[in-house]
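Taking the form predicted on its own, here's one chain by itself in structure tokens.
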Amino acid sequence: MSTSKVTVRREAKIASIVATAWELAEADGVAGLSLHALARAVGLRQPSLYEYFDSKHALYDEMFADGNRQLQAHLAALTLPREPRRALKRYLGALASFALERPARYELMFLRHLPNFTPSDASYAIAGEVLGTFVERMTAAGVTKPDDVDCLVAMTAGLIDAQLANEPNTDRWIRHLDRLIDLLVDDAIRRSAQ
């Protein structure tokens, strides 16, 4: 068999493997995830995942590369209004909706409740990229100053906390999302015409 067939026949079993390590971790929290489970669930003897990744550390990063890509193409899939604040308040939108319809994802990529994990430069250069196409959204809308910026991205965030830790099922902290960015960006524009 080639080189290149090989290399996609692994490459098919690693997002085989991490699509099912996604199902687990929806299933029973990203910490919970077992290898010995995930590798009987894709077919493999627990010393047999081993030859794809090293650690669970390794797929950790591997989860939090994807997931971030995941959430690039989420984001890119949008038709965004022509008005820089109604763009912005869709893209957040659309953040908020990855994160309450993937919560194992959204603590792996935003959270840091695994002991020693941090993701590798490569899976961060991802999440970057990410975080640069909100920043180019807020910039567009007003938001300028880097803690504007980190006041709209930790604001979205605890909506999304307080919401997938208190009622997961409902919108009951999330509806207040274009509301809270009207509040931010007004603010944001008012301080930096001063």
Given for the second form:
Number of protein chains: 2
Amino acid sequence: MSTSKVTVRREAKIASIVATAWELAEADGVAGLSLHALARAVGLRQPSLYEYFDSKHALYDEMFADGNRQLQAHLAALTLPREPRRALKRYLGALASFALERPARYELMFLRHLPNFTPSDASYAIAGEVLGTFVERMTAAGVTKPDDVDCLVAMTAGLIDAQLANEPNTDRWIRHLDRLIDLLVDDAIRRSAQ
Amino acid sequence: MSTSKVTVRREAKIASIVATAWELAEADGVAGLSLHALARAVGLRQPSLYEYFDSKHALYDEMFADGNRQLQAHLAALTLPREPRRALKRYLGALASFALERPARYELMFLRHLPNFTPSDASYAIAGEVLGTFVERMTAAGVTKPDDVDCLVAMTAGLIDAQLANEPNTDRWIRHLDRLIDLLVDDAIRRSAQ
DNA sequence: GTCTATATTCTGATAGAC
DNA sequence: GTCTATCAGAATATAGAC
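Switching conditions: you have the form predicted on its own, so give me the form predicted in complex with the DNA.
Next comes the full complex, this chain leading.
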């Protein structure tokens, strides 16, 4: 973790390349991202990118880590209601808004569209941290069993996916999020009480 | 709709090409399907495929229509319980089994991974017919409001997607399908009764 | 209808001068 | 660190002989 002047500058440049990569990916899809186009967009020629990334996969990996940090920040910026159920709704709602506003991020981070890409352990660890905070919110709201967590996650993703795939600019599916959260949380509590 | 000998033969060949295309797509993913590999697999050279399909998109379109006909047959082969709720569970369960056993079909038909592919009106009409039978089963089970239909569809897709993306060979998510159907159908009926 | 040969365009990645 | 030039390979699609 060197912090010499050159290192700082270099890492700032890497960050700006990743930021531009996200812009292009949001426009053309994650799979449509081309190193040539990315290089031109940051004022370089395509081979020069290899000064900063060993391969395209390495770039995707940086993007994966970066996207998770962005989601983490997005969630950390929330002021959560004290009531756990309402906090959970706000939290899952923030995930949904993140996904709907930045579909390419959601695609890379949560869907598995890139055949040969698997995040590195380091990047995956960040994703795990974020996931952990969701589980915390669910636990606080009374959803403690792994099965019920799975259901809540899958249901939320189902609404997000339907929204993204079909009518990205409406709220046809996502508007039911709170209602379905109530339904599943109530059921989870009922089952745990038995 | 000519039925001359040459036409019959030609359409049989088209069908066999599409069947082989599905085999390759199930192995390498829909996006990974290559016309070169497909041609070799059916004993042709790549340019000869253009005798049967005007473009790769035309091939995808035939596959889309064919996949929907297969799903239609898969569903028509079910012997449904008389009780509407149980029939609905069986029906959605059959969709799930279709998707989990033939992920590439599900990918092309229900997910939108191919950036530039949109089914033709003719092919889309078949998909609409299939969807209509799902709505029928839901209606019979007491799910009449479009909102509730949307929720049920999204929830089912959420379980299927989670299963496919994470642990295709287990039943970690899909095993909750019946339980969540009960939950949503009960809620839909409750809300409709008000 | 099927072939060979090729056009065209794209991709990610490398070599080596400066 | 950035460049030019190039490699090596993939893809879809077309031209034209047979």
